[in-house]
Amino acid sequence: MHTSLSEKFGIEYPVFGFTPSEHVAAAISRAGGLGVLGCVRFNDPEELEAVLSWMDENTDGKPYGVDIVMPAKVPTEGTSVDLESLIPAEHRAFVDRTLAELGVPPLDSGAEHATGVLGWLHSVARSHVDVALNHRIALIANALGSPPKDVIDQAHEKGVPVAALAGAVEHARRHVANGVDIVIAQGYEAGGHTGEIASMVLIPEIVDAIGDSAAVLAAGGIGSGRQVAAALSLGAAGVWMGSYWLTTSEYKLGSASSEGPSAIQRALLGATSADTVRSRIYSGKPARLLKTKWTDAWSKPDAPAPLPMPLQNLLVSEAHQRIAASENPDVVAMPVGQIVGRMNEIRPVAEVMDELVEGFDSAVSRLDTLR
């Protein structure tokens, strides 16, 4: 399992693993892939600074990257108070009523809690870039398409390639025109923000459309060595995997106990590939989530329409904190792809990587017998 991107990044396998957990990201890099840390959860640049310093020290000198959430066009942002004032009262009432009906308790009044995930804001995402470029990152990926040109130029000045997600050919062409180095062709099956075209169709379309102008990573529905082999056979130079790392033993976030699977992991372990839903309720843009009582509530006739980004995130931020603190797998709010049907046990990252490599080798060997 060796491609041009393996060579470019000095990694053993062309497996790029996105995760919000620094422990998982570091483990992916140590296991021979390239761990990519999601930065959207960091409201405070100093917190990100501390985490990236930890990454520098815990990746055995191997490369890692960061993922930001930055729209190409600079939005008009008021203060956080201005944004909060744009959220309709009926939306707040619906969230409060739904949480009460689902039995989700309020947050501990004696503890300090964030008022919103500010990483969805353009200005905060820029601070993430500034912090990250002071560390030995090997990649900046943007979850919302091409970053602004000055951000791309800033990364290139530091010798850092830029990747951007694409859900359609026109997105990929736009990325290349903007100077993006790697296009992540993310199919409909993927978790989080995703488009409407399936990976089997999208990957070769994008590969054919951009040619040698940029490398292509395949994303969506990848959780086995066979699927990695399929992605590379479609012309991708590597794979981008996010969901599959959520059930690794290194994955711990928020209030999750250090002993045994978290509520999120318990929910994922019991899910099938049919147990996801694509909705705007998480961030304001279409994203694939685990289907739970929380997502069901938003699909009822009395539910309000989701707000645009970043207002929807600000609206549900405290709700997500309350849901996470409740440790109830029936109501978790978690982006995940259709590959969740294969995520049925807790395993270390290194074991997952070994299985990917073994499965890839077996798939390639089988194809060789068909010649």
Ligand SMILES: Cc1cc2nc3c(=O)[nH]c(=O)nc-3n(C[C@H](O)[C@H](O)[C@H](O)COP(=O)(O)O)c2cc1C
Given for the second form:
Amino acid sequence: MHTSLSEKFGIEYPVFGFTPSEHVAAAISRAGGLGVLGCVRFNDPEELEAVLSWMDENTDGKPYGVDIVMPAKVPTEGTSVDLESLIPAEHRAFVDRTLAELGVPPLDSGAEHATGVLGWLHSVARSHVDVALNHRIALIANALGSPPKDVIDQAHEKGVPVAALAGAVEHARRHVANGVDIVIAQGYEAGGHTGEIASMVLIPEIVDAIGDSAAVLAAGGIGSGRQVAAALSLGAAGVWMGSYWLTTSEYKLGSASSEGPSAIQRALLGATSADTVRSRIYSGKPARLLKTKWTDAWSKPDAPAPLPMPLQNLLVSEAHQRIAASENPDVVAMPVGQIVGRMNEIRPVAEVMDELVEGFDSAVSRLDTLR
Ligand SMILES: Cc1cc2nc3c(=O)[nH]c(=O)nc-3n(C[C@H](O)[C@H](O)[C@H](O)COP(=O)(O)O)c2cc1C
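Return the form predicted together with the ligand of this protein as a structure block, the form predicted alone having already been given.
Full assembly next; the chain just shown is listed first.
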């Protein structure tokens, strides 16, 4: 499994793993891939600073990256506008009513209320870049557009390549024109924010459109060595996986106890590839989520239309906190892709990586016999 990108980053396998968990990201890098830590959840740059110091010490000197979220269309910044006042009362009433109907208890008295995700405001994302560039990061990736030109320049000055996700050919062309080094071609089946074109169609389209001007990572629906082999056959120089790491034993985010699978993981383990939905209810932009009673409630005729980013996440942030605390797998609010149908056991990252490599080898050997 050697490609131009495994060579460029000095990694054993061109397997790039996006994850919001530093424990998973470090394990991916230690296992020979490139762990990429999602920074959007860090509202406080000091917390990110501490986590990246931990990453520096727990990756055995292997490279790792960070992922930031700077939407090309800048959402209203919190500094000049009271965002909370822009949320209609009808929406708040719907959330309260739905949580009551689903039996989600209020937070314990004294519990700190979540402020919502602020990491996709440019001011906060810029603080992520400033912090990250003082650590030994090997990559900055950005979701929802190219990062601004000065951020790309800032990374390049430190010798750090920049990647950006693309859900359509025109996004990929724009990234290349803006100076992005690696395009992540992410198909419809992916977890999180995603476009409307399936990986099978999108990956070769983007590879052909951008030629040698940037390397392409394939994303969306990858969870086996056969799928890695397919992605490389389509012209990608590596894969970018997000959902599959959520059922690794190192993933503990959103879990009340360190023992056994969390409610989120139990919900994921039981889901089939048909149990996801693409909806604006998480962030205000279309994102693929696990289909649960919470997502079902938002698709009923009495549900209001989701608000634009960043208001929708502010609206549901306390609901997400209450849902997480309730530990009920039927009412989970969680991004995940269609590959969830293959996520059927909790395993360490290293075991997942071994299986990807073995599966890739046997897929390639099998193809060899077909010539
Ligand atoms: C729980 C979760 C959170 C995600 N959050 C982000 C994010 O903050 N930034 C980003 O660039 N991509 C994010 N993504 C998308 C992943 O980077 C990746 O492109 C996607 O998961 C690939 O498709 P797959 O889910 O089929 O592996 C997220 C995906 C998941 C499952």
